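This document opens with one chain alone, in structure tokens, the form predicted alone.
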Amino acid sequence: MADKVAREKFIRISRRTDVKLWQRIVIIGASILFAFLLIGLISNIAAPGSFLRFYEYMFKGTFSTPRIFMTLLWNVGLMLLVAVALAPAFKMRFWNIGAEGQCLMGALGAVIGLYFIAPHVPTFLALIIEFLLAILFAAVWAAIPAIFKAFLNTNETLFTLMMNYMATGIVASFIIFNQTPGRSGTIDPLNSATKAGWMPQIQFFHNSYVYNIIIIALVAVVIWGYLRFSKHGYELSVVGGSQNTARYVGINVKKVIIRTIVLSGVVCGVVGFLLVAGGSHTISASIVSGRGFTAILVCWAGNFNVPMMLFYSFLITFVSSGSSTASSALPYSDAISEVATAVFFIIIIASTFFVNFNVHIPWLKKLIDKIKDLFKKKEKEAAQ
């Protein structure tokens, strides 16, 4: 019992209930500045004298030309859309770790439409079929763990995580059966000559991602409105707070769980569709590029708020792309840029912790008080 009391007095963590907006801005802003300083120091350790050049190459790799900037916006949009897909599930306290696999299955649905249907129908109809197949594949893939959770109370974290590996295996098998002759394990961009089933392009700033970015913005706004103003958004918040309370007020918990996770799958399907029809026009097991996992950080750091998730999506994409560009220009390996990016992520996570929690260290406060008393005592003795 004495040991327990001692541990409780060593450090105490309590949730903040009165955080003002300016305090939140100061904590997050200071953390971001510290993170940028730290990754610059990491670069300087790996390549002495590269501290300022690291930042120069970061900005060149993301803002140097309109084309590069539009590509940055495209990547930011994809990250935001995956985070938006996770937000309803996380707000309901359903820990969906399977966005990577759900996006991958959405991409598989789109590429099936692009491969087998698009060459035989008008492009507009082909795009509709690809879109429907993408959201169908992703929604079904998301519904499987949701149904098991709703009726059997399985662990959704492990279930959705394992579904990622299953999705990767299914996509890898599809590639093996349909790979480009003479190129093992790859499928070349489909319908390159006719561009059947490809998203139309607007050569704005010599970039073809304009329609993609518009679709992402529309979906993000719709989900934001759904979570904030709709009855369904209210119901999933109640279920996330307490399932017993939800049942007491007449909410069908099983229905809300399945409906919400299917919605997450639908948005992941949109991501898969954009990656195929509006991006690579092919598929690979790595087409989602880990966004399904990184988006978890974006979603939590943004506190399920779409504008804040947009901010963190931009920040993380900027650091990832900029660090990669810097590593290719400076005399060290890509591993250094990955370390720098990981350190940046850790500091961002820490900043959200200090925004939401107070850390009390009683023994440290007592130590500081004793030091202050000692100095006051010495001042009095010197005065006498």
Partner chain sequence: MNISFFVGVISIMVVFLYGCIGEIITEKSGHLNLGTPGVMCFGATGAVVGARIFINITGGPDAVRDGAGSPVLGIFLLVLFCLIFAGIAGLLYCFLVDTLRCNQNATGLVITTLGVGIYKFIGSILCPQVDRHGFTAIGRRFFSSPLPVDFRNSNWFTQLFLSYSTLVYIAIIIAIIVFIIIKKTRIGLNLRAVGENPGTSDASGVNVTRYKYVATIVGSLITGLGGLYYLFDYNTGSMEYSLEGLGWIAVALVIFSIWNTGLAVFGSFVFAFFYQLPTPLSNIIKNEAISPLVSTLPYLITILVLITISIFNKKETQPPSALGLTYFREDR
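Can I get the form predicted in complex with its partner chain as well, since the one above is the form predicted alone?
No partners, no molecules, just the chain.
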């Protein structure tokens, strides 16, 4: 047929660049509300009638006493710090899935310091040594895939993913090798009599995480400034935009890749140090407890922007520890916190679509136009 009309698409999508701030806030706010609603509904399906009580328990498990709230803040801080570690890498389009392993290696470094060196030196020196060991271990662990990426273009997503499990194996082996006599496969908190090599603790609302939270805040601010104002931060975003462009303007791409990922590793090392010296004072293979993976989502949802990442770290920690508390009072398993985390992020990630794209639905538009016409006609008739 010669007069065949080009078929109109059912739905058409185009990229949008003109999103205003209030539109962004409305989209994000609506999706967060929707996510919370959905999580409550899941709880209600599993335990009929628990819809409102679920939220009540969520707040109880996170805000009820200053002590609980401080613990929440400490967990928020850890999540934020891992996400902050990933931000430079992600901004450079280096998909570092290996934060879990890098933090774990950092923790291993800190434990080695705590175990072998701390009993023999003053605590101040011991802390510095632990810190240096932690960032050294984590930075090396991050640098290995980065070097291969820079020189051989080895796929970094898969490489860093594998490095996580290597780290788990190494730490598990270290633990068995040095396990506390009489315990199978665990190390008791080290130096608990002398507190040698422990982070100093001040009591604040019955809570000892104050210094840790201060360190986290400092590092987060430094990285925020690094990404936003420094020449390095600019260079890595150019490399992320286009490696060719970076090369043409005279940026040494290999150097930038390795430098950025080492920085990413260093921040992961700080996480490991805090987990050990400021947290459990020992190590287990699951000490990072999946933060390395959740932080990827936080970092992505927060669009590599430190204040936004803080916002999402807070929300997700609230969701996961809140729903975990709810599960201890309601008749279902602790796994609700994983389900809630996942549901939350699915909604958030899906909502970025509406920030980045416009949806055109021609038939719907036509339909609306027709209805409008109909109304206009009626108005005219009424006027006549």
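Numbering follows the first chain given and starts at 1. Computed from a predicted model, the values in this text were never measured in an experiment. Basically, rigid core = biggest C-alpha set you can superpose within 1.5 Å across the two forms.
Superposed on the core, the two forms differ at A335: its CA moves 2 Å or more between the two forms. After superposition on the rigid core, the Cα of K20 moves by less than 2 Å between the two forms. Taking the rigid core as reference, the CA displacement of L374 between the two forms comes to 9.4 Å.
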